[in-house]
Amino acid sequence: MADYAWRFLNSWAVRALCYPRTVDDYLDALQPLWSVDEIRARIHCIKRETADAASLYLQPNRNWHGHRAGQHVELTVEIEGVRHSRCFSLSSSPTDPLLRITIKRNGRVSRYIVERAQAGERVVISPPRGSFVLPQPRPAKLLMISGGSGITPMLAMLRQLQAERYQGDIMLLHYDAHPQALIGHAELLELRKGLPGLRLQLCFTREGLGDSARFSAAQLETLVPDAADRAAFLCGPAGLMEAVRRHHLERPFRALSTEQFVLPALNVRGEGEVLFKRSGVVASGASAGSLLELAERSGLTPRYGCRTGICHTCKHRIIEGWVRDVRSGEVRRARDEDLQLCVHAAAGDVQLDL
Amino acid sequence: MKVTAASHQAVNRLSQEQIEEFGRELDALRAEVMGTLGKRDAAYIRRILGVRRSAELAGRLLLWIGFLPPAWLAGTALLSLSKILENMEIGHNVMHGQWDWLNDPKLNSRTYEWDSVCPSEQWRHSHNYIHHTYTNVMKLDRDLGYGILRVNRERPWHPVFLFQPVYNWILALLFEWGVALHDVEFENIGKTKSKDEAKAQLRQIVRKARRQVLKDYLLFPALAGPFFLYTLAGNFTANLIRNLWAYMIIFCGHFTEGVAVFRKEDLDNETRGQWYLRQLLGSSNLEGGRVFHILTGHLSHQIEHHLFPDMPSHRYSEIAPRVRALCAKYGLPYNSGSLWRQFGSVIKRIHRYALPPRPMSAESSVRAH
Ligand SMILES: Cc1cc2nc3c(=O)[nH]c(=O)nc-3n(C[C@H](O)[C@H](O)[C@H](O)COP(=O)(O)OP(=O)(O)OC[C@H]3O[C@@H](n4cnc5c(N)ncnc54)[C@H](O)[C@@H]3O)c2cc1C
């Protein structure tokens, strides 16, 4: 969309004409990528990386204003008519012509993207988020520790550094189950050509090497003796991240930045802990009949109406958690949806945006 | 539960256990439908959104050349259609949370703003909470006669009601504005509502109304340049037609002959089964074809809507035969009729209850338990 067209459509007058609908509601009818509010992107192509992973190359509309290598976006796709949003790191650098995200098949959304998404499909993305980025000025020595799909933000950083002709020393310590699972191997070899200081250390944990392939202080000592002099970047499965963080407490790196893909495992035993994220309050789910009561007992004052599930006044966003519908007794895992607090109780750990 | 309608003798015969069983069967029906929501439902609402948008765009375009009489008529009709779909099938139902499961920010019950001078936030309070929770309970359900009409015998008579056959029609014509002022609860100011609260609500209404008026009565007419007045008249008429239609459908939901009203005491320890029963006895349906149901926002299935306010509306038509069969099984009334029969009975009641009560021979009340 041309600049003047965008500015016209985003003007006070056009918005007033569309009210209470938005300009986008009408633009949708013309061209699904046009928008004055949202970052929408077309899937330009899909490249299979491994048996379990694929990269989406995205052509965003003009509302995208660039990112920094290492940041992630929230991607929204429509599956069977229902929208789902998940975070994905960008594996492309800001210097690349298209955005790229690389996704490993796991649950509902990732499976859909890897198996069924098609070139030409429209997705919605958030502005870039996160502070998992290379510091300015660039450190002389870097250590990147990643596991599985955690390599994606590293790929973005490496591409960025290559474009900058970075001359420093980079150690990429990557963990994966086996070589076939490794995402972006050819790309890493390619990157090495432009990055004279890049060394790759790949550890395969399911190749019969037992625990020796896993992260440990001893392993790090052998593979990266000067780890303490390096600015470290960490992204991977919860177990790996935990081990590296613990190590950092005892023998600190020069600096440590982390990006967490998965929340620590949620409990499904009885009633769990409820975290009211915005207010920073934690309460035990067992101590009240509903999440609404629990919030009130914890000193919060969410809006409510009927308190019996009719009016939907008390709806709040659940980030993730196990909930029980007190009307039917049904227990389910909920993620990123609006939940009626008055008729749901915690059936495991719950994080609420409240 | 005291049901004050002669037609409801059947309620009398049900035991408490039967009422709970009735409730459990409805719970199961709800769970069954909600468990199968998916692609088909998403396609339905998106199609309605598309039809509404096309109707509006075509209507606005035709009204732009509204100096040609056929264009004016067609434009006004299409704009009315768009406004009716938006208020009834989209806005009202989205705000009930019927489409929240789609996770679409444009169809979110907490943030949806409808094409009406009534601010959505106030509507959600007066309608979703007050009306749907206290349905047909005297002194609690403020939708029962909207404060200014006497639509049932139980409401004490006052000389002002002598004029209700007239001001009823004023309300009909200005329905959108009546709805907008509804949640301010003028009768409660100084009692359960503070002056400041009411003032804040009024300010919110003015802000919303200003934008609605600006769009329909200034900006779109201005775009038509010399034909300002044609567009203005078309927009005004479309809003009026929407008002009359919404008024008629909504009045047929709870003010028809045979609908029961309840007392505050009936709410004491009300069980799930009794709640369902109250919703059933307090609502009445309209019969018609598919398009008619869509144009009423499926409020023609008022009974099903009151039993399951957050079920996607187009499912009401599908489950109605089963709800009806369930009522037959328990010997419960299922109040349903054509628009003309039902609306005729509403108008009759508005006239009848304008007059002071005749001395009663036998008070026909039944007890449900
Ligand atoms: C900042 C950030 C960046 C990220 N970047 C990437 C990236 O670059 N690449 C990438 O692939 N991923 C990335 N992720 C992870 C991604 O956001 C998703 O969490 C991941 O793809 C899984 O989502 P899903 O919908 O496929 O799985 P979900 O359906 O949400 O399931 C998540 C996990 O829970 C399990 N689960 C689901 N339902 C149940 C149940 N009922 N009982 C038991 N277990 C269940 C699934 O098996 C799965 O292991 C990132 C996450 C964050 C927070």
Ligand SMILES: Cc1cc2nc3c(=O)[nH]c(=O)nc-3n(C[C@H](O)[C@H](O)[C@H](O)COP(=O)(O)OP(=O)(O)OC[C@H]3O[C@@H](n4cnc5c(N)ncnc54)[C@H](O)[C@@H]3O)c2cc1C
Contents of the next structure:
Amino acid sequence: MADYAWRFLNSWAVRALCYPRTVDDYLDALQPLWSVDEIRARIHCIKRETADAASLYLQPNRNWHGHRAGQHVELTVEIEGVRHSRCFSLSSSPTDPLLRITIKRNGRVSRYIVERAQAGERVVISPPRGSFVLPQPRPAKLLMISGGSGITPMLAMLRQLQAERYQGDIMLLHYDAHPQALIGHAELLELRKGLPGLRLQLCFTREGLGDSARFSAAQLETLVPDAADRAAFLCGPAGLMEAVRRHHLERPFRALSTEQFVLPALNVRGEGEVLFKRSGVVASGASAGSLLELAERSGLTPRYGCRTGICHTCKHRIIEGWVRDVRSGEVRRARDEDLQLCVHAAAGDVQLDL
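Please could you give me the other form, the form predicted alone, since above is the form predicted in complex with the named molecule?
A lone chain is what you will see next.
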């Protein structure tokens, strides 16, 4: 879309003429990638990474203004006429010609992408989010610890460092079930050619190696004796992240940055009575964990994205009530504020504007 056309369509006069629909509603019928508000992208191609993971290569429209390596986006796809969203890390660096999102099959959106998505299909992405990025100036020593699909933001960072001709020392410690599950193995080997200071240590937990294939202080001391001098980056399953965080409390890294898309397995149940005021629905807080789960079990359909407190899509106004943050266990009284339903449970009587 030419600049003059975009400015015209984005004007208040055109928006007023389109009301109660939006300009994007009409543009959608003409050209699926045209939009004055949304970041729409066409799937250029799909590359199979493993038996249950694939990479989407995307061409975004003009509303995309770039990202920093390590950031994530909320990806929205249409499945059987209904929009569904989920957060994923970008696995491409800002210098790559196409955006890349590498996805492991795990939920409704990821299953659709891995099993059914086609080249040419349109998706919607959010602006880039998150502070899980390389600092400036670049540290001389880096430690990257990842597990499973947590390798994807590390790939983006490594690609960025390669483009910058980074000459520092990088240790990548990655945990996976078995070699066939490892995303980007060939790419890591290729990156090592352009990053002379990159060392790889791959640990496979189902290879009969016992505890030696899992993170521990002793293992880290053996593999990375200067870990305390390194800026560390961590992304992976909840168990791995908790183990590394505990280590950091006892023997701190120079710095620790984390990205987590899965909540720890918490056996949290709500309490009290929850009133969904606009819907006129009353439910027992003890019948579910989070307020999002309780709303869904009560027949309501609030919007959500990541379900882990990252994307903020599920925010709704709480009129008043006692709530528990399921990540920290903190209980507090909330009144007339926006609350993330996916990471809060009722800790007493609650009224929600939903």
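Residue numbers count along the first chain shown, from 1. Just so we're on the same page, rigid core means the largest C-alpha set that superposes within 1.5 Å between forms. Every value quoted in this text rests on a predicted model; they were computed, and no experiment measured them.
Quiz item: After superposition on the rigid core, does the Cα atom of Pro137 shift by at least 2 Å between the two forms?
Solution: No, Pro137 moves less than 2 Å.
Quiz item: Once everything's superposed on the core, is Arg42 shifted 2 Å or more at the Cα between the two forms?
Solution: The answer is no; the displacement is under 2 Å.
Quiz item: After the core is matched up, is the C-alpha of Ala181 off by 2 Å or more between the two forms?
Solution: Shift of 2 Å or more: no.
Exercise. Using the rigid core as the frame, report the C-alpha movement of Gly285 between the two forms, one decimal, in Å.
Key: Residue shift at the C-alpha: 3.0 Å.
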